[in-house]
Structure formats: structure tokens, C-alpha cells
Amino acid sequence: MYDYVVVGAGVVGMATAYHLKRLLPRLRVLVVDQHPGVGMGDTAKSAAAFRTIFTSWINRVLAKTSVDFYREVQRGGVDLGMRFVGYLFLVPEENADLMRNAAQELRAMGVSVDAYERLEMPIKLRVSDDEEAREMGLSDVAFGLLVRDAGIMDPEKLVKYYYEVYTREGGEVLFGTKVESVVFSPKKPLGIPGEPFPWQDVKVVGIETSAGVVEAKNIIFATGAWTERLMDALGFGLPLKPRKRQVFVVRATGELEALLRSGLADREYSPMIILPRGVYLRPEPGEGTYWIGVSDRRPFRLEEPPEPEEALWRFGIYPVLTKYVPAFEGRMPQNAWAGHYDENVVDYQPVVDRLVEGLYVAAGTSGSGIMKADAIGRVAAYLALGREKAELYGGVVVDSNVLRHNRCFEEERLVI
């Protein structure tokens, strides 16, 4: 008999494993995994940036306990790969006012944030002037924003770090294996056959797993874009749902290693840049690369396993690409993979929430699952134990039901 079972050991389910152990060393802990290791799902696929700007205050918080912790651990001698190269976002005209709203917002709180007019980089703010990218309703650049507090990380480093502390202090891991429901025990027995009926109110005393039934007295789902299918299938409606987000590769040379290098504040390489119409360059110094994808509005949808789709470089992110920056032209990917988004489709935040006792859910990460991972983990850990506060790094203490499904929540505009 388990103390908790933690499904999912992507950086989520792992990181609020960890938390469980940390709080309570004596805890029997399990981690169950359909992958045959650790963080082989869409953690793995992650683009790994991280920020802790946001418009929403739990976002906020959520990501700037999360990124002070990580930058602890590396300061303490964990590579997890950081680097705060920071993140320029290319404000299109239409969209000035906003962002400089919201630029006066995070100055007001504190956080650095500066504004190009111009930029020394082989970037172009003006495209009005090009007929193709008029005909394709491309906006010239008002000005650049560049976030300081930002930058990029490896998702396996830090996902490897939650397992090996976590396993160091006793906890149990059992991969390649499927969940396939969860075993729920009426609270009350009547001794009936069926139990426990529609009418009766129930507790969790295990998982049935492809290896068998696995006892625990308490189940924390944290399955990222599988959520919607195992919660839909016990009978628990959740505003979460998979959409599939591709990656792709390109070498930096000539032009794009100057713009690799072509860092901002004194940074040695180039921020995490997002241009218009949500196509994103991600800095990957140690290859010499740059990671692109975009935030298209695609069907949501599980794909299994998931294949990057030549057509979405091709006509989805190449024409707008080359348009901004002309170097790329020419250039096609080396690599690529997909993975999925786990959106909260109301207001694009996590959810951690008690569904019946003994069962919680961990998920909705909406595509910033890496940079939230730590303060998720400690607030499901904490409101698992029965928690009515949960600590976050820095001493930062907030109600453990905070991100329950039902609250009320002012909706996430900064979102790429």
C-alpha cells in the first residue's frame, strides 16, 4: 500500500514527488510512467525558455519562485543548463499600446524591462514595404522588449535532478507502465455487489496499471496532455486540452551565427526572440543552433506518437521567418520533433485541484510547464498532505487550493 502514487514523471509529476519526499522523508512514494524513463513525453519535447513576467499575479508568482529555485540549484552546483539570455519580443504596431502597458506594469513591479527603437541585429522592423508581406497582413515592428529575467534552460538537466534526489531519498519509480483507471472504494461499505453505486460517495484505494493493481491511498495525476482522456474517462470534466506544438531546427552559420551571438544588456547570445504572428527563435548556443516553432491555433487533439509536419515550416513559419529575418532564407531544418501543449482552454493557468478524496490532478500547464514546474509541484504536494498553505521558494506562501478547476481567475494576456 502506497502513501501516493505521482502518475507522470515528466517535470511536473516528478517535481511534485520530490516535494512530497521533501516534506515528508517517511512517505511511501511511487512515480508511474507509460515512457520506459524519466521525462520521455512531452517534457522531453519542450522548447525549455523560461520567463517570470506575466499579467496574471499567480503566474507571476509561480514562475519567479520557480526560476529563483532552479537558479539556487545551479548556484549550488547542478548544471541545469540556464542561461539568461532573455526575451526580446518584436512588438508589431498593432499591438504597441498593449505591450507598452504592460511594460509599465512589470517596471511598476519591479521587474527589468527595456525598450529598442532600434536594434543591431540583422533583424528588419519595416516590412510594409515588401508586397508579399503586405499581401500576408505582416505588421512593421513598433519596437523591441526585451525582458532581462528570462532565458533558457534544459528540460532533461532539470527533470534528471527532481528524479535522482528524489529516488536518492527512498522514492520508487515503476516505468513502461500504462494507467489504465483508477479503483475507487465506497466510504461507507454496505457489503452489496457493485459497489460503489452512482449514489455513494467514494475514496481512491488504487490504480489498475497494464503490470496490475497498485494499492495507494492517494492518486496525483500529473500526465500533461494525457489529462483530458483519463480524467474525461473518469468521469471528471476538466477545462484542459492536448494541442500538438513542433519544433524545428537550423543551423546558425554566416548571418545567423553573427545574430547567435548578437546578444542584448551585455548578454553573450541572442535572446529568445518572438516575432509577429507567434513564431518564436530559441537560442541553443551549445549546438550552434536556433530552435523555431510557432503558436498556431491548430485543432486540439492526443496524437500518438506525434510527427513535426514539413507543410507547418513550410507555409506556416518560413514566409513570416524570412520576412523579419532575412538570413534565414534559404535554410531549411536539420531537425525536428512535436510534442503536445496541455492548455487550460479558460484562462491559460494550472490546475491542482482535490477531485475526490484521494485523487488530484496536477496539469494544464498551457506550454509553460518547464518554467512553473517547481512551484506547481510544491503546491500539489502541499494541498495532497492536506495542506491549507503551500510555501514556495523564497518563503512565498499561498493557499494550497489556489489553482483548484472552479476558481476565478483574471485571464493570461501575455501569452505567445
Ligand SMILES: Cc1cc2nc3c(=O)[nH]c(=O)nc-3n(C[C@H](O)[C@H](O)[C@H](O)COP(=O)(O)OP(=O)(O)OC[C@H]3O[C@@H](n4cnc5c(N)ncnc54)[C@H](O)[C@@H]3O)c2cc1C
Given for the second form:
Amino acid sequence: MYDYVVVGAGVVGMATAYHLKRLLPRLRVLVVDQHPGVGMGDTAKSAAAFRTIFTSWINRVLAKTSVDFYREVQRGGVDLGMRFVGYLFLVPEENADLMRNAAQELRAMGVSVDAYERLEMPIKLRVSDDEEAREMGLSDVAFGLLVRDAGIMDPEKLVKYYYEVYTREGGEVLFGTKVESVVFSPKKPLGIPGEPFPWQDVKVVGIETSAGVVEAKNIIFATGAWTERLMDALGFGLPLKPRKRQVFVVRATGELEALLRSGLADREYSPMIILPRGVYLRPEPGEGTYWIGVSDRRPFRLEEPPEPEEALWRFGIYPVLTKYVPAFEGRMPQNAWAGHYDENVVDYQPVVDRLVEGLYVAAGTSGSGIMKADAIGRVAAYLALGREKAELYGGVVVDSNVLRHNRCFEEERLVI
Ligand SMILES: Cc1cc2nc3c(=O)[nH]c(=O)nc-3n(C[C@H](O)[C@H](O)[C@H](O)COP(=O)(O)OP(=O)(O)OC[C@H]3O[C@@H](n4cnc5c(N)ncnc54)[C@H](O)[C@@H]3O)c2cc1C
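Switch from the form predicted alone to the form predicted together with this ligand and print that structure.
Full complex below, order starting with the chain above.
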């Protein structure tokens, strides 16, 4: 009988499991995943860029405390692949006011943001002199907004870090095992066949897996893009939906190498660059490449396994990319992969909630789960331990039900 079973060995599940053990080392905790190891779901597919700039306070708190924690771990000698290259938002004319206001709010909070009217980089800010760009409806860039407290990291190193500290605390894992369902039992069993009946109060007593039943007092589903399907099957409606996301890798040679090496604010390498129309360029200095993606609207669907689509590169990304960064002309990806965002379609914030006694969910990371995983894991651990308050890294205290699914949050406007 485990005290807690965490389903999902992605970054959210591993952070949750670690914080449970950290808070109460005597607990018996088991992490179960269908894959043969940690972080092999969307954590491994991530572009793993991080920032602390968001328009909603809860996202700022989740990201800031997590990024501060990762920085401290890395300072302590564990390489998480963190590089503070910054985020450069190339702000199109139509979003200039929104971003100016966001920049002012951030400055008031002490966050360092710089506006650039010009850039010493091979990037075109003015595209309206190009007929094709005009036909495509592409806007000129009003200014570049650099967020310094932002960058890139290695998601596999992060999830491995949580795995190591968790197992060092005595945490157990069961890989290659698929969770099929949850076993409920009446709180007051009457010994009648067919229990639990609809009129009985129930509690969780375990999970059914491909390897048999595992008994547990509490189950936490940290199942990312699979959560909607699993919760639907149990009859719990959550506003979570999987949306396919793809990454295309282009070698940074020639003028692109110059771009990769054109760091801003004394940084050695290019920032993560967000172009208008949701196209982003994520530098990977270690391999001398750019990882390129786009936040396109597409049907919500879980594809297994998700495959990258050449047409998205050719028609969805390349035309926009080459207008703002002509150095990409004639370039083709040397590698590509696909995964899913696990989107909260109501407000783009994560969900950490108790559904019935002993059954919890920690999901809905909406494309920014790496940068918030530590805080989400802490909130999930405190909530599942029955504590009213959750202490995030740096002593920030929030209600542990702050991320419940039927809350009322302001919608996040800075979604990439
Ligand atoms: C292309 C792409 C780019 C991204 N870029 C960024 C970025 O720049 N910055 C950022 O912060 N975030 C980014 N993200 C989002 C980030 O990767 C996710 O938010 C994060 O990895 C979610 O972690 P998770 O633990 O919730 O999910 P996952 O890592 O997917 O873990 C869920 C686990 O649950 C397991 N599981 C599911 N169902 C079952 C079952 N029935 N039985 C057993 N195991 C099960 C899966 O095998 C999986 O290992 C990106 C995502 C993608 C796809």
C-alpha cells in the first residue's frame, strides 16, 4: 500500500514526487509511467525555453519561483543546461500598446526589460516595403523587447535531476507500466457485491495498470497531454486539451551563425526570438542550430506517436521566417520532432486540483510546463498532503488550491 502514486514521470510528475518526499520523507511514494524511463513524454519534446514575463500574476509567480530554484540548483553544481540568453519579442505594430504596458508593469516589479528600436542582428524589422509580406498581412516590427531573466535549458537534465533527488530520498518508480483506471471503494463498505453504488461516498484505493493493481491511498495524475482522455474515462471533465506542437532544427551556418552569436545585453548567444505570427527561433548553441516552431491553431487531438509535418515547415513557418530573417532563405530542417501542448483552454494556466478524496490532478501546463514545473510540483505536493498553504521556492506562499480547475483567473495574454 503506497501513500501516494504519481502517474507520469514527466517533469511535473517527478517534481511533485520529489517535493512529496522532501516534505515527508517517511511517505511511500511510487511514480508510474508507460515509458521505460523518466521524461520521455512531452518533457523530452520541449523547446525548454524559460521566462518570468507573463501578463497574469499567477504565471509570474509560478515561473519566477521555478526559474529561481533551477538557477540555485545549477549554482550548486548540477548542470541543467541553463543559459540566460534572454527572450526577444519582436513586437508587431498592432501589439505595441499591450507590450509597452506589460513592459511597464514588469519594470515596476523590478524585472529587467529593454526596448530596442534597432537591432544589430540580421533581422528585418520593416517588411511592409516587401509586396509579398504585405500580401501575407505581415506587420512591421514596432520594437524589440528583451527580457533578460529568461533563456533556455535542458529539460532532460531537469527531469533527471528530480529523478535523482527523489530516488535518493527513497522514492520508488515503476516504468513501462500503463495506468488503465482508478480503483474506488466505498468509504463505509457494506460488503454487498457491486459496491461502490452511486449513493455511496467513495475514496481511492489504487490503480489498475498493465502490470496489475497497485494499492494506494492517493493518486496524482501528472499525465500531461493524456490527462483529458484519462479523466474523461473516469467522468471528471477538465478544460484540458492536447494540441500538437512541432520543432524544426536548422543548422546555423553562414549568416545564421552570425545571428546565433549575436547576443544582446552582453550575452554570448542569440536570445530566443519570437517573431510576429507566433513563429519562434530557439538558439541551441551546444549543437550550433536553431530550433524553430510556431503556435498555430489546429484541431485538438492526441496523435500517437505525433509526427512532424513537412508542410507546416514549408507553408506555415518558412514564408514568415524568411521575411523577417532572410538568412533562412533556401534552408531546410536537418531534424524535426512533434509533441503536444496540454492546454487549459479556459485561461492557459495549469490545473492542480483534488477531484475526490485521494484523487488529484497536476496538468494543463499549456506550453510552459518546464519553466513552471517546480512551483506546480510544490503546489501539488502541499495540496495532496492536505495543507492549506503551499510554500514555493524563495518563501513565496500561495493557497494550495490556487490552481483548482473551477477558479476564476485572468486569461494569460502572452502565450507562445
Ligand atoms: C514542441 C514543444 C515545445 C515546448 N516548448 C516549451 C518551452 O519552450 N518552455 C516550456 O516551459 N515548456 C515547453 N513545452 C511544454 C512542456 O514540454 C510541457 O509543459 C511539460 O513537458 C509537461 O510536463 P508533464 O510532466 O506535464 O508532461 P509529460 O512530460 O508529457 O509527462 C506525462 C507523462 O505521463 C505519462 N502517462 C500518460 N498517460 C499514462 C498512463 N495511462 N499510464 C502511465 N503513464 C502515463 C506519459 O508517458 C508521460 O511520460 C513544449 C512542449 C512541446 C511539445
